[in-house]
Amino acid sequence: MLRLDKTETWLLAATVILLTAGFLLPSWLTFILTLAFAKALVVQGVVIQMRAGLVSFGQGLFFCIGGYAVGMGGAFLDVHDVFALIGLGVAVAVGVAAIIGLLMTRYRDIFFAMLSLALSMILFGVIVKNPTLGSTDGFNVHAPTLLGWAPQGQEQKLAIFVLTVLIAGGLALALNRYMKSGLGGVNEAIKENEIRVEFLGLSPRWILYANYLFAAGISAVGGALTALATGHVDPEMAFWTTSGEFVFIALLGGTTHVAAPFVAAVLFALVRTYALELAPHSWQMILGFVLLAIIIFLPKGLWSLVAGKRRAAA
């Protein structure tokens, strides 16, 4: 019988609360939360690699693959079930990662970051030059079904929100177990001293390769959920600013806890929404000031506030 630790208990409680709130909150807020949680899954992929000392500036590559798999599955393959579409996106993303990961895991530091960015921009260029995929405008996603049920209008938005919360909660539980496992601890050791890890008889490269595949899969899930929520995909999903946004959120929340990316993603979405409303021509500057303040006063991210209170209480 599996025993839940304190973090997992809180994650389950948060999932139940969010599911209940979804039936009470206004539709515009549930839509923002859906996108925030979907992007938080991509950020989890970034965080997994950051914990091992690698920063991916091209996670939009797999985010875009997940989104376009949903769009192309409905448009060209006549597949409309959400679970089949998400599975298709994960399969394609992991397949691509399995190939390019053999190259990526040879590089470290700025070389890894720039190469990941280059690969993401290659996908952006391919899509932009392809009129079948809508070129720069992208294309709309066909109405999805959920195990044969075809919700419409507000029901569809609520169903996607519930699905996103359930998937995010399940993956958060799995990630928490992974981070606290022996393999999760090895990531920290690789970040500190990769050579010593090799002397212990482990292969840092293959551990990083496994991280890369997992990050690709979970990022594809985020991209698929985003496409289902918005009903549209476009090349901007692979653009460098999108990948930079994921790194921004990772820095905003910190890498020490599995809940940090979700909190940071929700805060980022709300700040950007109100910044666009109050200062539509300078909202990027507001986000820049927020990140600058976090780096100066909370270099380990927002979650360091919670961790600091726990240490003080102890």
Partner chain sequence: MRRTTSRIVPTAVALAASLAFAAPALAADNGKFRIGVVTFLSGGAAGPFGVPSLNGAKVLVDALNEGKLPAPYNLKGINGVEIETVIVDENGGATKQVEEFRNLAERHKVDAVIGYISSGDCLAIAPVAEELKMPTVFFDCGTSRLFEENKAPTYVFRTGLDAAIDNIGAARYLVDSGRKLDSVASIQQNYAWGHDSWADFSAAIQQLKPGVKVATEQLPKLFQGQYGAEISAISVSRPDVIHSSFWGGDMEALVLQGAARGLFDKRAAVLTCGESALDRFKGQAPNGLILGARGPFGAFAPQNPLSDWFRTAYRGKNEIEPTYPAFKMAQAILGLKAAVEKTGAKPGTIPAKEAVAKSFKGLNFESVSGTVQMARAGGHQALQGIAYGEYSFDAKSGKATLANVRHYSGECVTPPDGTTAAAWIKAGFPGAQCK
Contents of the next structure:
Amino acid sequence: MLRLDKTETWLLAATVILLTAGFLLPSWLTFILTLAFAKALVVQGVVIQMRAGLVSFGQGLFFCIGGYAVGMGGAFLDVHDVFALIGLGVAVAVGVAAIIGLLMTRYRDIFFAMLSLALSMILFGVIVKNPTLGSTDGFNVHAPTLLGWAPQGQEQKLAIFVLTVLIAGGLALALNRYMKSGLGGVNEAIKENEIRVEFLGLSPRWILYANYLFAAGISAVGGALTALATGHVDPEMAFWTTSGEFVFIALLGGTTHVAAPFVAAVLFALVRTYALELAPHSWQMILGFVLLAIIIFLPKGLWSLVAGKRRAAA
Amino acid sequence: MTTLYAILIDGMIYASWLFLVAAGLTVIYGVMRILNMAHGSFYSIGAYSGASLVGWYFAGGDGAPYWSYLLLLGAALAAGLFIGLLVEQGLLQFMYKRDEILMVIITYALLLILEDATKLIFGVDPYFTYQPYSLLGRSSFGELTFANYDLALIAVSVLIGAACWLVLNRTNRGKVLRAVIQDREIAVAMGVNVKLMFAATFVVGTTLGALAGALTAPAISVSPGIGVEVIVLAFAVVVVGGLGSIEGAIVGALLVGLTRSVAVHLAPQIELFVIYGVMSLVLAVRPQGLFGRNLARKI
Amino acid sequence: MRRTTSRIVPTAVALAASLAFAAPALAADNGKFRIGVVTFLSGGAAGPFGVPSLNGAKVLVDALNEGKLPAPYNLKGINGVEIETVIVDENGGATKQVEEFRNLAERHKVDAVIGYISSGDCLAIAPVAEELKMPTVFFDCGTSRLFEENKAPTYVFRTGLDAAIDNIGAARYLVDSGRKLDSVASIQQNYAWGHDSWADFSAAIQQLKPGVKVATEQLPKLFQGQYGAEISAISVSRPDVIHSSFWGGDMEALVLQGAARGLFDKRAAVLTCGESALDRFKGQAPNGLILGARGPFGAFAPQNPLSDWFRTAYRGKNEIEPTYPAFKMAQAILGLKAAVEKTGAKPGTIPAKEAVAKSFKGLNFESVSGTVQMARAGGHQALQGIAYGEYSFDAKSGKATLANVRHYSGECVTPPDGTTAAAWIKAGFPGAQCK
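Form predicted in complex with the partner chain, following the form predicted on its own:
Up next: the whole complex, starting with the chain shown before.
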């Protein structure tokens, strides 16, 4: 029998609450939440690697692959089923990651960051050069179906919201298990000192490789869900500023808890929306100050607020 | 034949510009281990300061036009010093114990802030300060014509490269700085004032960035976003050459500049990939860049 | 220190969260006609396009609210209802714009949205606008794909022109001006706008003057700023004509660097977006440089009471001449106003969105660029002519004007409904009516 720890109970409860909320909240808010959760999945990909000490400034690569798989699957392969499309994105992303991961896992620190950025920018360039993919303008995604059901308009948005919450909840549970497993703990050790891990008889490189593949897959899911929600894909998804945003959110939340990226992504979306509204001319500055404030006052991310309190109470 | 020397001259001009842009970045990384994302903002602040000061000078009318070059340099120095000191003293000096990657994020936040601050100070209307650019006239080589300003840029860039090298290798201060680069802890133990060194280095780095911006300003239309465009370019050059190495920045700039020039003349279709292509290729063969140091693995 | 911060941050977070949920209440109906205005306020497109267009919107909205416009627009605001704008920065990509568009529609409850310069944003927004049944006027984006992909629009309108028209017009102008035209060089920004512009232009010039050779095709990346190598490559290829769809700072840099190196000395060059820098070149552009304004806007706009009024009012507030983005924004707002007022709703009331869309379809309205007919894409796309002219700088007065201006009627340069621009050009412009 599956036994749930405290985090898992909370995650399940949150999923259920969000699912009900989807039917009550105004649709603009569910839309923001859909995008935020989809983005949070990519952030999880960043966080997995960050825990082992690698910062990917090119996670947009797999985000973009996931999105374009949905777009191209509908436009060129005549695949319209949501699950088939997401599966396609994951398959392509993991396939690509399996090849370039062999190269990437040889790099650490800044070099890993820069090389991941370069690879993502190459994908950006390839799409820009390709007029059948709409170049920088991108193209619109065909209306998807869910196991034969073709929802329209508001119903469709709601369906994608529900799907996103379910996938996010499921992946969060899986990630939580991984984090708390022995292998998950090794990641921290790799970050602290790789050589000592080697001496223990483990191969840091292959653990990082597995992380890389998993991060690629989960990012592709995020990209696919984003494409389904907005109904449009463009190469901006692979641009380095998009990847920068994922790193931003990862730090905002912190790497200590599986729920942190979700909270951070929602907060980020809301801060940005309101910054954009209160100060259309200087919203980037507001984001910059928020980021600085977090780094200075909460070096372990927003989650340290929750964790800190719990420790104080204990 | 024409194409060949066009490739060479264009490549040299572009490489010298790339070096100007990358020099400050590599100096800061070399000494402080900070990969400064906000470098592009320093570039754009320099460009805006130079363009607005020179624009104001020519709007006044009567001054001798050649003084504008001095103004351009003065604006860059003033802007670089001011913003460098402000950022280092006001923020970075409290952060030196943080992780290298976290420093990247801190400077990313700075980039976001400075981008909008520049916009609030200088507005979004492009500055078009062409006078220093057209003043120097042009030279013809065969059927090709070049702007003398661009050619002068090669000289300036060689000068700056030489100055950096001399300071690092031929002065006492430079030697101390190299000691800090080699091993910060030992340097501190030997009585080196690392704090002061860091502050000085950061200011020199920002000033170099501002200088690159100010020198570029007359040839372009200075508008919001020019800084962000420059960052990735400068990163590519520095990573190719090896982070923190002046020689590396020179070689990286030449490599990227000439390759791009070849692409523009012979295969304009692939121009977009050139920089990332060169970067990926170099990193695949030499992960630490051409002049990067091999780091010993510490247990 | 530590203790206080640990309290400040949670409070801030809680504040932000409560703000997020409290704010919708602020955006309740206040009886005003709310328009979402989306344009670039940051990034490279802000200076040349975004800010002039926003300034244009401000001048027009303020004047409308005070009832100061000349006839037929002397009814206050829109249909007698005061206008309120919600301004959004277009920077940040299509995904974010879709999010913001939903915010405008559902949280701010705007009555209409006017905006979008980027073609990618227009393509992404169009289906969302249809889904949310929100009257949406695209004022600037030029992609031909807009109505080719959204075949049966109801709520989406475009008062600006298709970019294909810029390039068909440019080709006609070059041929009609009787220049030597054996080879053409191209320099475009490496993104969809540049690719599409060159595809349309090269096809059109091949039709009008068969046998034209392409000397070189340069594709520097967007916002590159430095064009040394490209200028050499074009010089070496010795073209008779250079075509470029560059805009904003890139265009100004190209002109400055090209002029300094004699690129334009022996040949003609046409800049399809050149007009936006007419007053900014200050003699740095060579006389004879051919400039366009993406339609009869800016310096190409005809003189009529509306354009005279607009120029004076804009100059009064911003101290410079309005460029084409300002004109195009004004046109979009006037179109919306005309459509709302044509519904026949009682003055002082806001008609239903369905009624606005219905009356916008096929509308004829007076604008700062003359009379506009919504006569393409089933009444959703404006049909207007285009003009080109040569830059002419008078050193004494320091003023730039346009010489040898030629106008082409809308029917001459616009494909009829049912064919795509590319197909129409390929077929040799069947049905084009040119004077």
